[in-house]
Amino acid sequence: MKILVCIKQVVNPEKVEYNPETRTIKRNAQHLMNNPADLSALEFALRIKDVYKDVHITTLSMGPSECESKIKELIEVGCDSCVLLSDKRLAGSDAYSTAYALAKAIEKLGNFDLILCGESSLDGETSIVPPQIAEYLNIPHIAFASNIKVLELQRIEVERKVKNTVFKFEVNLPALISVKKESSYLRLPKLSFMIKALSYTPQVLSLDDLENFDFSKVGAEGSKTSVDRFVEQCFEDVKCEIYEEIEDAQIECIADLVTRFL
């Protein structure tokens, strides 16, 4: 089975800086991190490989060359190969343009049985890139998965949890699944993989490597949406109440607050 995991390198939310002229996020290599929801998707791919040894995992990222150091971290947990789509003509691309470019890169890389993505990226939070990729590739798509099981070759079961209810879907492969951020946590690196990562160089693709590519669909000019302005959000001070002796009504109030976040 060939699995491809789309992993975005985002700027650490605590260190985000904006370019007011281009209205884009400044990407400093020292502040980059792999998108947490995408790492949850990667963990599902690694769990499948734990069971089925013939599984090959490729990761696909899109961004500037500064992303390479973070991409190599994916080798440290057991990925077989990593690809970076990097081209200055992609600068300023929105979700629509990103999905188009990634879909064309996936077509270039070959036929994958399963494509996994995080539900959204920390810096965009649109959640629309995964379904758009699936539409471009003309394959089935299930969003916000909480678990994935391989039932048999070329068929998987996908679970989606909505509050206290779990919905189960079965889908034939190839398919694309977007994974909820909290559904799994990426395992720690292994020493043997860390040694491999030291000498590993990700494959880099440019737009010129992609076939039948429509350059008018990417970059700021090809994007359907753009950032209008940045607004600094101010947070109010959080009030904390401490109960030393709790009455039944207060217990119910606390229980209600806790269940809202489960």
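What we label the rigid core is the largest C-alpha set whose atoms superpose within 1.5 Å from one form to the other. Positions refer to the first chain, counted from 1. All values derive from a computational prediction rather than experimental measurement. Compared with the form predicted in complex with the partner chain:
- Once both forms are fitted on their rigid core, the CA atom of Q250 lies 2 Å or more apart between the two forms.
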Given for the second form:
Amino acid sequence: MKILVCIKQVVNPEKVEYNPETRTIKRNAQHLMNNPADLSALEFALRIKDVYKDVHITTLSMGPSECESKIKELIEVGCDSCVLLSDKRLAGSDAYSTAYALAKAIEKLGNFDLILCGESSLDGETSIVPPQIAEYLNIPHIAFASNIKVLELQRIEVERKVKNTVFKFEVNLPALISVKKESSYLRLPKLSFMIKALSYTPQVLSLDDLENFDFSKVGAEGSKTSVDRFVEQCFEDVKCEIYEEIEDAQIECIADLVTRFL
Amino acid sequence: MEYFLSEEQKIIKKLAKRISDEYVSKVAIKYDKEGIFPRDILDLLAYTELTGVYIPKEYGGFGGGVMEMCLVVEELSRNCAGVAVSYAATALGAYPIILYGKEEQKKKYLPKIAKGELIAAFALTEADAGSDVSSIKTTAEKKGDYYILNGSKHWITNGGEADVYVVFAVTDKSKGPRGISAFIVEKEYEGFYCGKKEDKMGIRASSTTELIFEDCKVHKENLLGREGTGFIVAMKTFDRTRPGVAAMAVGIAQGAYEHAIRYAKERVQFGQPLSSFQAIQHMLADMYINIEAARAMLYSTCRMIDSGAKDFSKESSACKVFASDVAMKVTTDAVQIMGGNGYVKDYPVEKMMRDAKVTQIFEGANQIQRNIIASEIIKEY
Ligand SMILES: Cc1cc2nc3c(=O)[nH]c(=O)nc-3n(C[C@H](O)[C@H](O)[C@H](O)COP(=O)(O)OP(=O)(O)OC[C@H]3O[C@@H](n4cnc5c(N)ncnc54)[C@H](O)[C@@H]3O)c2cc1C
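Rather than the form predicted alone that you just supplied, could I have the structure of the form predicted in complex with the partner chain?
Entire complex below, previous chain first.
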């Protein structure tokens, strides 16, 4: 079985710096991290590989060459190969352009049985890249999965949790599934994989490597949306109350508040 | 400080540090309080393949040496020496097999130890034979194809938890230390029981128990090395594992030092953080100097051993003595810097001071180490 996992390198929100002039986020290697929801998706792929021996996991990322150092971390947990789609002409691409470029790269890389994505990226949160890739590739798509089970070689079961209800889907492969962020946590690396990662360089694709590529669909020019401005949220007004002695009624209020957020 | 570790050693240290910070730190206080054996952490070490770092490649390990083993022990000890010693005791049980095991013994045990499927232990000490190792009384009497073991062992780390034990017993009483032999004993052998579990001052996550042998039948295939070489097996093993105790000491000291610095910067008295008082600054500086010196000595000793040197008892003992004394001093000072908060169980330094103490006692008390060092240097000059 061939599995492809799309993994974006995003800026760690704790280290984020904006460039107000270009209205973009500053990206340098130390500030990057692999998008958490995508790592959830990767964990599902690795679980399938734990059970079925001839599973091959490829990851696909799109971004500048700085992403390579983070891509190595994917080899450290057990991915077989990693691909980076990197081209200056992609700069400024929105979700629509990104989905187009990724779909073209996936076509180029070959026939995958299962394509996994995270539900959304930490820095964009649009959730529209996965369904768009599926549309381009003309394969079924299930969003916000909370669990994936292989039923037989070309058929999987996908669970999606909505509040207290679990929806179960069965789908024939090939299919694209996007995975909820907290549905699984990526495992620890293994020493032998870390040693492999030391000398591993991801395969780098440029747009010239892709077939029948429509350059007018990517980059800032080809995008259908653009960022107007960034507004920093201010939390200074939030008041904190400290209760020295607490009464039953107050406990109930707090309990009510806590359960509402669970 | 740049320690000039190889890329692979840096990876081992980084991976062990991650497990220590993300997992060990979360359970250290609970496991210490309740005396819980850290099987879950050992499972993580097995998954990440750190259990096999010091095991030769041909037996499924990573092929590193004492240095690699020490890097893991040091990082685990930064958060919990009890967890670290549970890992290190398997190395103490595995080294006799690496050094003196017959090919079949190595093939049978080492790959499983490397994978973390087997936990090992080393059983030498007895109630009346601590520092005076050669006076052990457990006997191994040969009857046909078997040795019959009788006696008991005290203070055995991983006792009751380990699957394989390297046990030392007297095969010929008339020969003194040359009448001691080493055996591999598996946990389900008939006549082998685990006795009382010790209620210890520190390293409370580790299991320390008595072992009892009542007509325990051990096949002659399980004799390690030749009959009568047990004392040498034990001493040559200690030469390689005492740096492990030093690594534990360096890790404990590093952990306490990090807590003390953070606390000194935050705690305000007389309108200033503690870290602005020179008396405290000098304590912190001394901690740094001593830890770096201990680590430098530890790493050089490991490199010497792994380079294939022949004699290194003196160096191995010296780094154990120095690092354990540093750990005791640094943890005591960390408690002092943290005042009342250092003395209560809400902060980890109280535990670290208790944990540090045992590094001056086990694998040969520091007095015995100084005897070893002295006899070597007097011979040399
Ligand atoms: C937590 C723990 C775990 C242990 N794990 C193991 C294990 O896994 N396997 C194992 O075989 N053993 C183990 N031991 C035993 C350990 O190695 C011994 O405790 C140690 O060697 C000291 O022996 P003793 O306790 O009998 O002290 P003793 O030999 O009675 O010595 C007591 C003190 O007297 C002094 N002393 C003794 N002889 C001399 C001398 N000749 N010159 C100067 N001073 C001297 C020293 O200060 C020493 O500390 C463990 C011990 C502990 C506490």
